[in-house]
Every structure is written in structure tokens, then in C-alpha cells.
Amino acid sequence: MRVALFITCLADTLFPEVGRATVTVLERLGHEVVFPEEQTCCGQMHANTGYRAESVPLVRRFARAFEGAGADAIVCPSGSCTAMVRDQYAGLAAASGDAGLEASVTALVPRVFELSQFLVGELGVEDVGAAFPHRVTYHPTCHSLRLLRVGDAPLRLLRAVRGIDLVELGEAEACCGFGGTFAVKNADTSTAMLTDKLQHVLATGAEVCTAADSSCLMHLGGGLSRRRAGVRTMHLAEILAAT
């Protein structure tokens, strides 16, 4: 199958190994994956905050990327940006008036998975060939869980992880207070929420707290040095490019 990846800003920008994760992973199962060089934001941060109108220019452009890829699946490592596409773009697209840019995300929209929705829901695969000896803790991120319903599909994917001891977070449907501006909007009770959940990570024991959304992993990763509790945050796509 041939696979374009939807990179995401902060992959980009800040975790490029957690697209080379990716595509390590699809790669391994003997998927071509290409990169459209004209992606850039998805424009959640502006449709999230308002801003919906500015957001329609950034829709336009991902449209006109990955319409040009040639791909039969177009696959990011975030349920965040993932359900941006999936759940806003067509309500976008359908506003602006744009009966081309319309039929265009129609077509495009079916074909944009989350990195574990496109592995197991997909292509029913659950074992990448990934070993991984260390204690994690899974942390299910809100657009992963509530807009895109992945379901345990990331659990299964840990749980077919050869070597890795994979412990219960408590509470782990709780957010964990980042939600984009939501954490400079509101500092105090995205600092609270933070609390909670590494007090919850910290129960755990484990060595490792992995997620599908870099966003959420910098916040924690954020609080987790603060504490220095020598905890590491890792994307999902690193432990199953592990070997």
C-alpha cells in the first residue's frame, strides 16, 4: 500500500523522531510511505480558538498536498490533528462556499487515519515486530479516545510489544489538562489536572509513559522533569519501532 504521511507541526517542528517512528513501523510491514512537501498545520489551533474562516486557507493546502500524493492511506502519529481533519474539515470546507474544495475533502477525509486506527482498525494488524523490555504506562489522549473512538487499538498494539511490561494507569481517561490553549488560557486548572495525572503515572512504577499525541506527551514530559521523577514520555510510534 502505498501510505502518505500526515507529519503534524510539533512532529516536525520538535519530534522528528517521532516521524521517523512512523515510518520505520510502516515500512517494516512493506508499506511505500512518501511525504508531501507542501503539508504544513492542519489548522486546528485556529478553528479550536475561533478562528475558523482563517482556518479554511489551511484546509485548501493539506487538500491540495495529499491530493497529489498518489496514496492510498494518509496516516499521522496524532489523534489531535487526525480528528481535526476528520471531524472539522468537511464542516469547513462546506462554509466556505467552495463546492471544489468541498469535494475535495469529501474524498480525502476516508482515508486519514490515526497511526493506531489505520495499524489495527485497518489493516488488523496488532504485532509490528517491536520489542521493548521496559515498564509503560498508557495514557489514552481526549481526541484519540472521544473523536476519533480508537479504542483500545493502542493497547493492543503495546500488549503484542515483546519484552514490555505494560501497567494499568488509574484514572486514565482523565485529560491531562494540556488541550492546546487551553493551557495558557487557563495555567491554574491545566496545572491541577497536570497534578493529578502524574500523581497517577507516578503509581504506576513505570519507567515510561507513552501516548499517540506528542502535545500531551510535552506536557507531561514537561511536569514529569519539573519533578525530576525519572520517568521518560515516549510517542507510541517509538515503542513499536523498537526492536
The other form holds:
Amino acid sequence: MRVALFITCLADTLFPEVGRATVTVLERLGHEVVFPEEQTCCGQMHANTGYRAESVPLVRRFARAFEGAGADAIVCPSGSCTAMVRDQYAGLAAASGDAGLEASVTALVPRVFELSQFLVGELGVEDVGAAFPHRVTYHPTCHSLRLLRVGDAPLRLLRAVRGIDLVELGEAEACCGFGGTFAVKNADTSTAMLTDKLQHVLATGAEVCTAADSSCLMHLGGGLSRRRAGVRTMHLAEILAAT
Amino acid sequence: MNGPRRFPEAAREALGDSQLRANLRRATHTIRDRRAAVVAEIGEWEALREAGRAIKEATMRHLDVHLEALERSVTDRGGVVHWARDAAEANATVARLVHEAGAREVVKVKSLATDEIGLNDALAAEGITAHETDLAELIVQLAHDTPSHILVPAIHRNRAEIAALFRRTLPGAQGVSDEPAALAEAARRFLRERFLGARVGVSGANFAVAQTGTVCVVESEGNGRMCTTLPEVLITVMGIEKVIPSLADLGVMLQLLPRSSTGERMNPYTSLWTGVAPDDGPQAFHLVLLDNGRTDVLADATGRQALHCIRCSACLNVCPVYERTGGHAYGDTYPGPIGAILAPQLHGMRGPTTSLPWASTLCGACADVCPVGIDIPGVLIHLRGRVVAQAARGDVPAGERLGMEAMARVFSSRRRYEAAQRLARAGARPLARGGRIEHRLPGPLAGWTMSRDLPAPPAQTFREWWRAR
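Output block for the form predicted together with its partner chain, input the form predicted alone:
After this comes the whole thing, all chains and molecules, with the earlier chain placed first.
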């Protein structure tokens, strides 16, 4: 299968290892991977903060970048950026009054998948040949859980990793408090939510906290780092790429 | 309510109150677990939710028709209908009716609509005393407090605090213990005198059936039923969105509401009344139909979903933001996720409530539990867009707008985007140590760095790696 990578601006700039791991996993499974270099950002930050007008050109840029990729699937290692495309692009394109954009979005959206959703739901793969002999706990991010409905796809992938000691996170489905610009606009509330989430993470005794979204992990990792907690955050793709 | 404060500032105060957070956490988790258990009992819950959503959507589309039908039905059964454009009109109508009944006191069923219009204060200004009879509302009233939860108005208080309040304010309750039964008994003794003396009762309405003119109130204590049956005159104040077309629709709603709100299969008291009946219950019935901004909400095709709400409060009980900040931080009768989409719209998208659409991480837990399928996160995003679009009201910091526009320009060009990546890397270098930035930074990153380190941009972006491989 020819797979086009949709690497979020955050992963591209701050967490390139997540993109590299995604390439590793997909190529190991025998897929041809392409990266359309005209992509920048999906526009989630703008749309979710209320800057709809500013997000429309980014929808257009996304459509142009991936239209010509000739890919069977567009795969992204982020639940929230995938949810942005799947949940909001059609509405933004329709409201823009640009029929051409609407048509290309309609054609692209069904082919955009979050990584775990693609591996388990589309390819039917659970064992990607990874080995990671460490104690790990998994935080299901809200957009993966409630907008994309990835269900237990990430957990199925993790359970198949050799040597992993997967420990359940308490109150796993509670939001970590990131919420994009919420973390800045309502910093006090965000911090209170983060504090509770980190207590659950620390209670697992895990060495690594993983999730399928770099943005939530940046929030959790930033809090763990500030506490000198000694617990690392790693994206799901990095664990799946480990051997 | 709590004065003109924006959510982030009001929340900060609540977050500092560890007793409040403990009370809220215990109470919301108890109700949410109970709700989850009784909802799981119903196999066709999703179909039931969809039925509820469809009823609300269809009713809102022809709200005028249903309201006129309701007026006819109520009038035909001996009731009197009053239309109130706003809070002032509704309050004046109720005060006039109480005066006409020759009363100086009224007993009240817990009602959000009358809280929304500030009825108790308006009546007090007319020399009329309103007695709240719902136990939690009584607690709030005795403490000169405001409700902090749609269903559990005193959720922010624990029983030790309530016992102290009763000892201080209730006649004959100086020695009451903090046992729930003892507290309930003390309130019962106090309230019984109010019920027996009152000639006028005031209620809200959970539903009103257009077809028959039947008004419905659901409650747990029976005090509401006392208010709607003992007095000679009954005045009901209801928001116009509470109308439903038929008794069959009521059947759907009465399955959705108790399970979603109190986590019960059925609530203990469901009172239905239709106009007046000779020698049975109140001999005069007045229905005040309150607009107070609702027709303006109706004009917004996305935002109007907020009017579908049946006030079950399930969204409050699962909301991580409400759980930490409590209802007072929202500064309105309607707190939590539903308040974040309803309050700003009812206030005409003006004032401090316009900060509420951002009082959410968009985690979506609220949408998953809403018994009538309101897409709360979708409406939040829509309202954020409306606030941002109505420029020059100071609802959005100027710096934020400039920053967002600048970011959009950067992301609109691959060349500018890649230049910005290089710039970020260079700019972060002097601040970074061991791959992270630990400093408390000024400007837009101040909020982030108050509790979190930032990752420093690494030596190579993904796209640089891709090109080099």
C-alpha cells in the first residue's frame, strides 16, 4: 500500500522521533511511505480557538498537499489532528463556499487515519514486531477516544509488544487538562487536571507513559519534567518501532 | 450572580479551595458512577437518546406552533397563560399575581428559570418573601449563597458545613447533628410550617405538553408536590423551550431524565397537573412563558442545540473542568458544559460569560453522556468562533488575535513555516538545558511554563531528516 504521512506541525518541529518511528513501523510492514512536503499544519489550533477564517487556508493547503500524493491512505500519529480533519474539515470547506475545496475534502477525508486505527482497523495488524522490555502505562487521549473512537486499538498493539509490562492507568479516560490553547488560557484549571493525572501515572510505577498524541504527551511530559519525576513520555509509534 | 468575572479569574479562586474540590469530587463521582450503572441496564439506550434528540429538534423547528397550542390547552383547562419577554416582565407578572392573591409569602419548588430571572430578589423588593422548599435550595438560601449545580444546588457543601448552618439559622435546630436523617428532620420541621401557611406556590417546569396543557415537575423529596397541591394559587414559570408536543414525548423524556440526572430508574415524585379542577389542588393556575433571550438563541442554527437541554446535569458530573472549579466559577445559573454553551447565548454573547466557551478542553465527555445528544464540544467551538468574529469587544486579547493571524500566515507558506522552525530552534538554544526549557517564560507562554517545562526543538526537524535519508 502507498501511505502518505501526515506529520503534525508539533511532531515535525518538536518531536521528529515520532515521525521517524511512524515511518519505521509502516515500512517494516511493507508499505511504501511518502511525505508530501507542502504540508504544514492542519489548522486545529486556529479552528478550536475560534479562528475559523484563519483555519480555512490551512484546510486548502492540506487538501492540495495530499491530493497529488497518489496515496491509498493518509496516516497520522495524532488522534487530535486526525480528528480535526475527520470531524471539522467538511464543515469548514462547506462554509468557505469553495465548491472545489469541498469536493477535494470529501474525497480525502475518508482516507485519513490515526496510526493505531490504521494498523488495527484497516490493516488488521496487532503485532508489528516490536520489543520493548519496560513498564509502560497508556493514556487514551480524549480525541482518540471520543472523536475517533479508536477503542482499544492502541492497547491491542501494545499488548503484542514483546517484553512489555503494560500497567493500567487509574481513571485513564479522564482528560489530562491539555486542551490546546486551554492549557494557556485556563492555565490554573489545566494545571489542576494535570496534577491529578500525573498522580495516577506515578501510582502505576511505570517507567514510560505513552499515548497516541504528541500534544497531550508534551503536556504530561512537561509536568513530569518539572517534577523531576523520572518517568518518560513516549509516543505509541516509538514503542511500536522499538526492537 | 457572582459579579462580572471572567472564567479564568473566577476559577482560580475555586481551585485554591481544597475543601470545595474534595466535596465536588466525591459528589460528582458518586452520581456519575450511579448514572453509568443504570444507563447500562437499558439495551436500547442509544436509540432512546436519539428519540429524545429528534423530539427536541423537531419541537424547536416549530416552537411557535407548539407554544400556541400549549396556550390554548392550558386556557381550555382553566389556566391563565402569561407571556414574558424578559426577566423584568416575568418578575413583575409573578409579583402582581401574588399581590392579587393577597399574599406576602410564597413557597417555591426548586426552579432554574426563577433563579435565572432573580425572582426571589424581585419579590423581596415587592415585600414578598419566597421560601425555597427543596432541601438543597433551602441550604443555599439560608447561607445567602447561590446554587452551584443544576441538580444539586448545594453540591459545594458537605454535611458538616450544612449542620453548622442549620444550627445557626434554623429555629430549634441548635443541637442538630450532621447525620443526614437529623438534618432532613430539622429542615422538615421548618418547612412544614411554611407549607401549611402558604397561599401561593411558585414552581418551574421540567416539561409542558402542548397537546394537553399538562405541566410536569420531577423531584426527589416531595416538597415540590406540596408546593403544587397545597396553596390556593399556583404560578409556574417556564422557559419556552420546555414545551414538548405530546404525552408520548413525555414518555421518552421521563425515561431519559432520571437515569441521566440522579442515576435512578425513576425519580421518587413525578407531578403532572392540567389547568385547575374544582375542589382539588390550587383553584387558580398561572403559567408564565419566559423568553429572556431564547428566541435569539433559536436564530443560531448550531447554537440552538443548547435549548434542547432537559437539565439533567449529567454533563456537569463528568466534566473535568467543572469537577475542579465548581459551579460558581461559571457565574451563571447554568454552570458546567451546558452552561458554557447556554449562558453566553442567553446573555446575547456579551459580557464575562463570553469567556465560558473556552472553559473546556473539548474532551467530549459531556457529549457522550448527554441524554438528548447535544454536541456540546461542537457548539463550544462554534461559539468561540462567534466571539472571535465579533471583534472590538475586548472578549479576545488583542495579542492573541495578532499571534493567531501571524501563525496562520506562517502555516500558509512552506517557506515561511520552515524558516519559523529554524528560528524557533535558534531562539530556544540559549534557554534550553538537557533538551528542555525550564524557565518561566513571559507572554503567551507564561501560562504554560507556570507548571510545565517545554521541550527544546531538536537539532533536526522531521522534514529535514526525511530529505536527508
